[in-house]
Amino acid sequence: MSNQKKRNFQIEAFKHRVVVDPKYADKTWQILERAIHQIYNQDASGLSFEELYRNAYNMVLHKFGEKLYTGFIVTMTAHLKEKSKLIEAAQGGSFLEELNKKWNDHNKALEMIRDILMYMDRTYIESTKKTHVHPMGLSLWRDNVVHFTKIHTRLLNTLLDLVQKERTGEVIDRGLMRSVIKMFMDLGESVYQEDFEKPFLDASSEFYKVESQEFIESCDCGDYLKKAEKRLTEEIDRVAHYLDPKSEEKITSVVEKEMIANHMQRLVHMDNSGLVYMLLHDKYEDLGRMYNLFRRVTNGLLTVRDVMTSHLREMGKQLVTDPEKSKDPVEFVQRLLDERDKYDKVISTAFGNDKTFQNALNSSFEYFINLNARSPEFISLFVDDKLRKGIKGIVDVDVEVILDKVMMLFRYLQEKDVFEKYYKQHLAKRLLSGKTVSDDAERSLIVKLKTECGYQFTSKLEGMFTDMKTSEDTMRGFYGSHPELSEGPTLIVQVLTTGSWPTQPAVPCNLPAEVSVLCEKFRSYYLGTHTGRRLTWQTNMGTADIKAVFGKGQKHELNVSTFQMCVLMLFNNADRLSYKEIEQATEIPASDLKRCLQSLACVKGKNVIKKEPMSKDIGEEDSFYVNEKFTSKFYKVKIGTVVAQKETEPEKQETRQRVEEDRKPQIEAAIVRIMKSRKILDHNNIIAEVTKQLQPRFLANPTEIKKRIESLIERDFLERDSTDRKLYRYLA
């Protein structure tokens, strides 16, 4: 087998020429044409699709592809022209149904014809770059049916009428609408857009223009917004049911433009229903609806925000500049907090916690809180009120919430150092009188202030707490070294570091002998254990508990100030004393003595002494004696000092002066820091940078900055440039 020779095979071309019947093409096409007619007449059950496919295949193979392609177009066109006449003849509601039926028939026929002509589709059409069978069938339907003059306008009007009917509340056949509009989409995006979508949007625009005008004339803002929201929802629903999803953005834009954008200003400013009305009457649902609708249009939220800001600033300005509302500091701050809570709720509930609205709220509060120069003092008084003992119904959690709210207002203050001054005074009074809710609450606020403003802001406040703790230890040491003092009056001394506490002028006062002896013993003990220190008694800041026996043996424990104690102790040795005698014996300054006597003799229920003549004011000719008939249902009776809660005008001036003095070194330090790093800087830039650097504590006055620059030049920290007087140089 291996010995056999290999043989090579060669295939040669067919020697004989195949002769094709000259009438082959016509005969074959007639078979195919007849088949197309039968398919369109829905009489295709007897057709052999395999035979028809072979006939079409052979025509292409024998180079009759052009004849086949042209014949298919001519035959289909003729059928579609007939169908367009049938559709045109349909009356009323049956017009769309007839169109839809003929469209479905055409699609089925087209599928069968495409299958028969598949070989032509793949070869002849591919090579000649002609339109494929299926797209050609759709184009012929478009040109001969949809664009047929007598159908085109009628079809569009019928569809738009149905949409109009649905908008006015009628029920339409959505399934039929979906089928007809899908026909446009199947014929191509451009057909859908030009023949339906564009006219639909134009008609919608006109419809909503008219409707919005009717609504705005007859509805209030809340109702109008409900109608606009309803229309938007309907259009989105319409798209979902029978339009191209891409139309959603376009139709919602039409509704937004006609119903919202074109009426924005009128809606927000509408009397008794616009944005301000909604804010004043807590219309959270309407506000939420306005926010959601206006955010859809250009500058919509900006319009809402501007109106809200303008209203907030006007309302806040009235609140802080009204003298009546400024009479009670606690009420003043509570109103601010209530407004802040209200608008926080509006922004979180209705405006989706929008940061831009939050920023607008913050800037508005910062604007109007600083219109009242006493805001820092009032906020401190509010804190004082909340942190004093005896506030009913306030638990630790509530105190913490209140402190957080206070910190929020504190952040708005431009003069934080003024707040610090007042806060230090009020804290000192609370600590020394033991009237604080809890050390934890006090420390919590100091931690918050420290986080906000840094250690420097709170170092002295923390020093006050340190002094209180150290004083407890000192008192234990004092009584430990003087066991003989366990009997008799008890002295509790708080030793305060001068730098940490608010400066108080030492007020003269002659203490009773029993107390004076104890004070001297404490002075000797303290100076013996601490070298290089000096003690000054601040009698005006002290309190005392004294036991008293009135007529009929009525016993009480009176909680009084040190001054009141000095006055009352005089009556142990005298039945009646004149004002002059009391003043001479105690040496208490006249203004303090009068307030002291007023609180002992003129306050109903607390009048442990009586005066002659009886009147509300203390005169220098008055005389005083013990009220033997004094009674109280409490054993312990607290007698306060008649004192204004707010500062007097001179005190205000003094506080302001102290603040201004304290600012000077801070401004100078900022100037030196800036110049040290910059070396050379012009006047305007120094002002800008100093203001920016000191902003967390206070708003520096440019005039004061200029004075501080002059002072630093005098002390050779800076010098002016020899050629440019507005340029400064740092001198190392």
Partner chain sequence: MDRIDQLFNQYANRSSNLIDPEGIEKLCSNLDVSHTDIRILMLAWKMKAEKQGYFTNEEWRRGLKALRADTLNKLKKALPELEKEVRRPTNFADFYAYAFNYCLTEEKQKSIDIETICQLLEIVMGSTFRAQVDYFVEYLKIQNDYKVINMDQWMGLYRFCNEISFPDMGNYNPELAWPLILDNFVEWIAEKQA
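Positions refer to the first chain, counted from 1. These numbers come from a predicted model, not from an experiment. Here the rigid core means the biggest group of C-alpha atoms that line up within 1.5 Å when the two forms are laid on top of each other. What changes on going to the form predicted in complex with the partner chain:
Across the conformational change between the two forms, the residue of Leu162, Phe410, Ala228, Phe382 occupying the hinge between rigid parts is Ala228. Of the two rigid parts that make up the chain, the smaller rotates 6° against the larger between the two forms.
For comparison with the form predicted on its own, would you give the structure of this protein in the form predicted in complex with the partner chain?
What follows is just the one chain, with no partners and no other molecules.
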């Protein structure tokens, strides 16, 4: 390059001539406005997104954001007003469709417009904190369409009508519903709730109020519940298909309130179909339905439980106080077990093993079982029946099941000490008559009782088993040391430890010579090895097997009681005997003797003795002789009378008295125990503590406790406090 004159060559920034064209903004806006029109008229295909975007961008850049924004709102509003007129004009069914369609159109348009105005959205609107384009578009729709007076109510009513139609069984366009309702949701939660959900719930409430009233007048309980369940399922289904999930809880509450809560009492108490009917007829399905429906409402299950409880108590009370039912103790207990099984099944099948219902069942049984004072005796007799006759053919496991069920009943007893007394008596009879079929079953029950009541309850019972075992050994030893006795009558002795066995007074009785000789030999043998002990023969509890030959040579082996043996053996030496002669010879007391003679002479099929006169009762002038014509198809004939039976009234009184007597020392022991540790205690607290301590055995009577306290005061175990008369003090 030559040295030419340097010309200043500046590159100047490109200065586009700023169009300070006042019409610039207007022109740009017009373009955009036109575009919006076209978009709304579904005529957007010819538009260039890029161009429109740039125009909007420029407007904002040149500080015309406000104009743009306002224009957008005005234009859109105008369009929406037009659209709502069209929607409003739609007739009948097409109203909703039109609305839906326009809504979809609007959304599409709004999206496009938002894209075009995105720059404004991000800058101008951001900085001025105005509403963004999309939400604004929704609000405008809401204000101009949904809330347009001519649409607003009509829209809601249309929707509610459709729901109503569907509820009455018509098929509706669920897709359309979903779409329209989604519109509400899109417009905002408050719009959904205010403009749809709340009116929907109110209408539903009305609907179900009416329907439930109809149903309750016309249906029985089971059917009603089916219908209620169906409605619930429907509503849940409805929500799933076209409502906001949050509405589920609200609508189900409405159904629950109108159909269930408002009619709870009436349903449960319905004659011939309500809860009691269902329980009596094992309607598991209906009961299960009731349980599932009622648990949804406040106090629903409480209501069911209360009605069940009063029914159980009433039924149980009738069962145990009905004199007919108390005639057969085994039947009585079986009935109780059956009822318990029945309700257990109801609770497990229909009530989902609900613990509160289990408790209600238990408390009801506890209530009525104790209404009958003979329940403890009867339960013992039931066990006796099962353990004596044996549960033949039934596997061990089943025996366990029965005993466990009996234990359940036992737990309900308030007077467990009464049960103990009877159980001891019955067990004694079983053991001594050799009638217990399963030793294992006996022991199993004792273990269960021990687990339930503690060692003391069963220690005496176990003593009885020990005595039986020891006696076997003793017999072996006896015959071992007296081999000469293997000829002649066989003696089997059970030596019973007093205290373990129920006390029986010893009854006098003259044993036949050959027997008494043996007995004496045994006595000396036994006392030889057990010095310091005293043996008393319990002739009223023994049995004997006698071989007899009758007139025509019939041979039989008779199984009789000891008393009966004594009487029969007399006839070896006399053909005919009077009552007085028998009485004199045997020395058996009158009442026992009469009973004995009755069983020998007056029972059909077992009358080995004949009596003159042939009356039913034993008179003191009667005479007796052997029935030479006696026959029986069996070789072995059982005439013994040592079976456990339901006590007679006087026997029952006596047992009851013994129980009361036994309780006195127990109450005193409890009082002393408590006072010894507390030193000073007031009256009410003593009563409460004593009752609590004795509760596993029996229900202590406060009057009885008071009596015992006074007795202890008299014997200087306790004293009253000198200043506060309510207090008692322990005297060491």
